[in-house]
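As structure tokens, one chain now follows by itself in the form predicted on its own.
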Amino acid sequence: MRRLLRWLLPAALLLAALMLGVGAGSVAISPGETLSILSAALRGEAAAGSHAVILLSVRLPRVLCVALAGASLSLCGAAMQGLLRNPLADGSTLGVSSGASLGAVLSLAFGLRPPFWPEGGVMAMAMLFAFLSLVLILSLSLALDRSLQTGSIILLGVIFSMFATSCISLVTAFAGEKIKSITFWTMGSLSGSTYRDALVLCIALVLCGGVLLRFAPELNAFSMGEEEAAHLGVAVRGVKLTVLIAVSVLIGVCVSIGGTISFVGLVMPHMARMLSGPDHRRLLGASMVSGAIFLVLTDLVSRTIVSPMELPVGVVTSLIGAVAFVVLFRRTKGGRAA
């Protein structure tokens, strides 16, 4: 019983938030109201009326692209601080996040479009760069230390960030008209969001995301140190290799559809820590669940806050999430795991 409502609550609340999102606004839908529209929608039916129109064909895919991403990008926060046992790391630690920023703004500033891809355009590229990125960060580690030592790789993660948010600088120097968009984009923004998004992220966090919760164990193992886990069995570098792939797929898949949502990933893991404890069976999806909680009650916030205008999502998320950290700084006594 204890175990079902450590689960039934955490569902109960994320519930909650998705029809607190697909509700308020603007535009304000009462609970009644929002239940009859999409009780209609599931049986096939034509919903009539403005309110009907705002929150299915508005509301209700960017609200699931919402929780999506921060679910995605919280899960990928849980693993690479399980993966490089460093309490500070997330998904961009890799540079990952800024290869996918940078293939993203290529595209918006130039248009280019992969040859494969050409219908992709923002999404092709930053999907594209993120992965290239990937290769070129390991290639380098590799080249340095064989071992693929976690401090290699976040070193060189860093100065890969340093030298994409350089490039996006110099190519938004150069976008002309497009540097609104560009700005924007960056600052992250899930609005006009569609179910196509949905549904690519939705297989993203299934297929990634199902790889990562698959190693659960063996971030367990992570957790006692590489040798460690090495001596129980644990094929470290295959592992190791695996999980930064599957991050690295799941963050560019957010990028490209939400822009920059920095924090996210950073932050929210340490809430799920304090709640699940360590333990990364139940703390990957701890992880998802709060992160699309947050991310969801965040862009309710930038998006009513100074109705009728609208805050990029990124820029409440930095706001919110730099002060969470400093507090969860200071209880972790340094820096350290909760």
Second form
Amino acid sequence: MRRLLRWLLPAALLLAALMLGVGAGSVAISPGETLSILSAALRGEAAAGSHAVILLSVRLPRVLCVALAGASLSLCGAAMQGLLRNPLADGSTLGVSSGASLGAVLSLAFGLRPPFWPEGGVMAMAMLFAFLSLVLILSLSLALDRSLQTGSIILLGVIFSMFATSCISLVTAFAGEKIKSITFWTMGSLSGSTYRDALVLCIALVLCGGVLLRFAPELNAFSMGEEEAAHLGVAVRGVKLTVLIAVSVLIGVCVSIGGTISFVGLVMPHMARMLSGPDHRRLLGASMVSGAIFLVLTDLVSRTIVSPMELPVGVVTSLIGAVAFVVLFRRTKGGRAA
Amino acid sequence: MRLTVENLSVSLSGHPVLREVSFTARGGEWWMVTGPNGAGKTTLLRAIARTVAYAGETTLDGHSLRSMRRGALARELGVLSQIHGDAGGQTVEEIVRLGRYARRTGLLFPRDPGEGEAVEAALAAAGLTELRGRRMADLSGGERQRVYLAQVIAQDPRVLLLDEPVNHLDLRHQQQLFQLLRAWLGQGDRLLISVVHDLSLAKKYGTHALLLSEGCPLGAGPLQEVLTDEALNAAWQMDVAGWMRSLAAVWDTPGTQA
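Alternative state: the form predicted together with the partner chain, after the form predicted on its own:
Complete assembly follows, chain above in first position.
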């Protein structure tokens, strides 16, 4: 019974958040109507009425993308916090998100794209730069401080973020009329998402998320320290590299679709940890669900709070995240002093 | 079982820390690695456990440890180290369960059929059955060290490396831990190699000894032959036995102030 509840309750909450996300907005659509529109669409009937059009072609793809991006970012945060044994690790604090943005912006401004995958230029560049930033920051912090302490990694991540942001500004200055689409990447918004975006996010989440979930026991072992994990039989380098690649790809995909949405990955795993405990076999799943719910609700706020205008969701998450970051940082400092 | 170490040398950032150490250990033996500070004792254990780069060769029953996969190595060789990362939030049982990691098989959903049984036995052996649901952060230092001992017991290796296992433990827990280890050693073809600072403990529990000084081996073999008064005096450059006797003498004359 308890086991069942443990699965059913998050699923029900996620479903409720999704219903709220597609229903609420400048045009309110009741849950009953939402269901009938969805079932009609699933039966293959053409959308009839303005509500059906709004729901099916605007809100549903957006909410799906938001939920998938929330789940992905939160999962990445949880995995990195486990891997680096660092409560402040996340795509945004480690500079991965800004690195990915830089890649996306370079691709947009100068039309840089890999020859083997021209239409995926922005995405491929975002992924590549996400991975390169992660490798750069980790190797730099290793060179400066062999014990890979919390402080040095975060410091380098923040410095790298600033560096990447100035590079983006520099590129923007020379970008001419492409300025508008570039600004989008630096703010983070999922408005105008399509079903194609949702599909790409879904595939990325299934593949990379699957890899990360598979490594839950290894992440548990890492919590004792890397050397201890090796003593237990964990192939430390291989696991680390695989997890970092999966995280970079997932964050790269998220950034290429939604821009930099910071702090979801930092805050939500901590919330999830309070409910699920530190065991990664439960924590990773809990982080995904809570990340999805959180971002769906935040996105709802961002598009309704100053209606008919819309705030980029990244702005809202950053506002919430900045406060949460301070609280978390204080707590980790306090924990070490005690 | 036969563990051989041949001409093992380690340099850390350019400085030689361990020079040409060789010895052969067999099942049932308890090796005590001892020597003054900076002798390279911990480095020796880390080289055998392959967490530091080394020159030379280590073999177990003729198989080179260097070429083993991590998982295979962990099934043969366990390590109980002195300092552990902050496993704060996890429970005792979760930590002990991690010991079975290398026993899990299967690519997508690794499973270990013996996990439940082994974890129960290890918890019982270390006297932790009552504490199984407690969080690591809520335990005392002695209890925590027992959890890590239970973890290596669950791991069930044939060779166990211990790095100052009783450091920071009070007398009662020291005694408890050494008795547990002796019991573990007696349960089959097993080998213990431990770094110890306390020479009395080394002499009481060890069968063999390796004496190191500034990275060089001063002797390796049966304990009585290696830890002679002359060798100890040379290693520490003081009258070791005399000092230990004067410490022990305090207990024979009641009321004396040391």
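Since this is a predicted model, take the numbers as computed values, not measurements. Positions refer to the first chain, counted from 1. We call the rigid core the largest set of C-alpha positions that still match within 1.5 Å between the two forms.
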>> Rigid core aligned, does the Cα position of residue 253 differ by 2 Å or more between the two forms?
In response: no
>> Could you check, with the core superposed, whether the Cα atom of residue 224 shifts 2 Å or more between the two forms?
In response: no
> Does residue 127 count as moved between the two forms, where moved means a C-alpha shift of 2 angstroms or more after fitting the rigid core?
Replying inline: yes
